[in-house]
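The chain below stands alone and is given in structure tokens; this is the form predicted alone.
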Amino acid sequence: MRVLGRVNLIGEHIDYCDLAVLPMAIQRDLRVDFRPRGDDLVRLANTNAAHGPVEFRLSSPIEPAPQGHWSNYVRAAAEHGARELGLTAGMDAVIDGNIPEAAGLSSSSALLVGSMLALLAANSRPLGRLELALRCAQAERFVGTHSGGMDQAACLLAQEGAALRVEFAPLAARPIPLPADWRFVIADSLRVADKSGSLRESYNARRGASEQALARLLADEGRSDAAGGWRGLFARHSPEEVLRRAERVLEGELLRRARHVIRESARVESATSAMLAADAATFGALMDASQASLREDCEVSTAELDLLCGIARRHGALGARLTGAGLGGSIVALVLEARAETVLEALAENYFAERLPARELRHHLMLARPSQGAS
């Protein structure tokens, strides 16, 4: 099984309030290569000399690994397979792939899909990649990460050439094509973003910070239930309406994270059009705004990210922002192809020259290149 990274190129840390978001899948790839077994064990081998063997049984609890270790996305794939779905027969398998760790390109959602695949196939159980999807980010709960579902969807549904628009409750994707002459460059900053170990309980409490900050908001209307969420909300309101009720009724962190959510929800929205229109000044702009909302709303930048955001637009991208849940990880800037090579180069000697062997370099900076999803 083959599955590949996403980069996220709006829409940060809104999906797990069910709000659109707009990722594309990437060249970079885990693969599984498995064979079925005549009993339930599940036998792991991995190249990376740092991650060691692994076995367990579909029959017995499973249980965690301890928190942050590799096989957790593995596990949580085995253990959803055999509770929900009745998986019994195990695999040998060897993990391999080339999508940077805890880099904020989803490596982890590729490895629990990549092995619910290869479960699925294991025990000749096919479903339809809607029902994947939601059940794979249903799974990924197992490692105590409180996510959203677009790592998930976007490692299965991503095509070939496009941008994907993700929407939640329910899921549904639509490709959005990408015009010609933009391209993307990805930079890792180098620092780790490893949201199901060391970062877990500060992601999880921007989740909770969200939904508390929502809560209110509904207890301002009267409405004592979910009332559809925030996309209820959005559809009572504007989004300035929204914002102006924050402001009035949240403050301090809850505020922040409720402006953070409110305004990026309207930039994927705006960048959606923008992409669809090819106006890449205007999606560049709204790359922007994100990262500034994710650096002073969200508190979740770093000096890393933002050094390589500055680096990139003095040089030519029209907007950079981070991607993925940030505190570390990587980020990906719009850049017009006729000024590509010379925004790689800029980063390559502003930022990697002094950080990284030359001969590790391709693994860290790349032109993403929007692809198929999961095969």
Ligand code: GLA
Contents of the next structure:
Amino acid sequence: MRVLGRVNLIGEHIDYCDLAVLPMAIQRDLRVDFRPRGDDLVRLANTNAAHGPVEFRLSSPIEPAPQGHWSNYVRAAAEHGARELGLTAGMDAVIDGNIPEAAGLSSSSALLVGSMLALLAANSRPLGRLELALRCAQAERFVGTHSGGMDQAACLLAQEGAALRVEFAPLAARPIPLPADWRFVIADSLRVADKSGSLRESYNARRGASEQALARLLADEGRSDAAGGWRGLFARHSPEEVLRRAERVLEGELLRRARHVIRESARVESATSAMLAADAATFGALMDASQASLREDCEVSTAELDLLCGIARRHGALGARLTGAGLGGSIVALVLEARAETVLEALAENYFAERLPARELRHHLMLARPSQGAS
Ligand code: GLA
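Take the protein just shown as the form predicted alone and give its structure as the form predicted together with alpha-D-galactopyranose (GLA).
Every component of the complex follows; first up is the chain already shown.
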């Protein structure tokens, strides 16, 4: 099985509010080579020497390894597969890949999706991609991070040459072709963003804050039911009106988190239109506004991510922002083809030269190639 990493172009920390996002799959991949077994043993090896071999059985309760352990994403797939789908056949599998780890490019969801695909194949149980994306998102809760469904959808549903507009509840995905001269640069800040490890609590706290903010906004309308969640609010009121209400009923951290959700969601709508109209200047400005909001209201940027965005912009990027959960990980910047080399060189010289041996540069700095999801 081959599963790709993803970069989110815009729509950060709102997938768990069931609001649309715009990621795309990139050429970096994770591969699971496997052989079905006649028993229920799952035996794993990893070509990354830092990740030692692991084995567990599908039939006994599958327990998580210590927080942050690489095998937890495979265990997550196996636990869901055994409990919900009745999978019984194990596998011998080798994991190999070149998605930078804990860099905001979804290496962990790729591992879960690849493991799920391998286990399903080992058990001769085909599943449709939409159902699979939903199941993989549910399965990921095993690691203790209450993620949304963006990464799994991007891994499974992305199409070559296009970004993917992903909507939730119900899950739906629509390719938005990239204009011919748009390029997205990805630069890894080299600060680890391990969603299932050290960042788990801060990630879950942001989701919790958005839920509390929503409950207060609904209570203000006199509603005691979920009333369609954030999407229901936006169906009843304009984004400006939702923001006015938030400013009236919320304060402090909850207000900042809600303001991010409200404005980021509006930005995804404008960015989708800008991409369809090949309006790079508008798309770039929306990425910049997203970064400001992620820094000030969602509070998930870091000095390194801000620095990378600044370098990219100063050398001709039309916009730049962190991508993924933040608090480390990577940035993504929009550049027109003619400027791409200049921006890559500027990032190499001004950020990576003093932080990384030259031979490792290509692993952490790249032009994204929008690619077909899992195969
Ligand atoms: C992580 C999660 C996603 C999403 C992003 C932030 O990548 O896995 O579901 O919430 O963070 O946008």
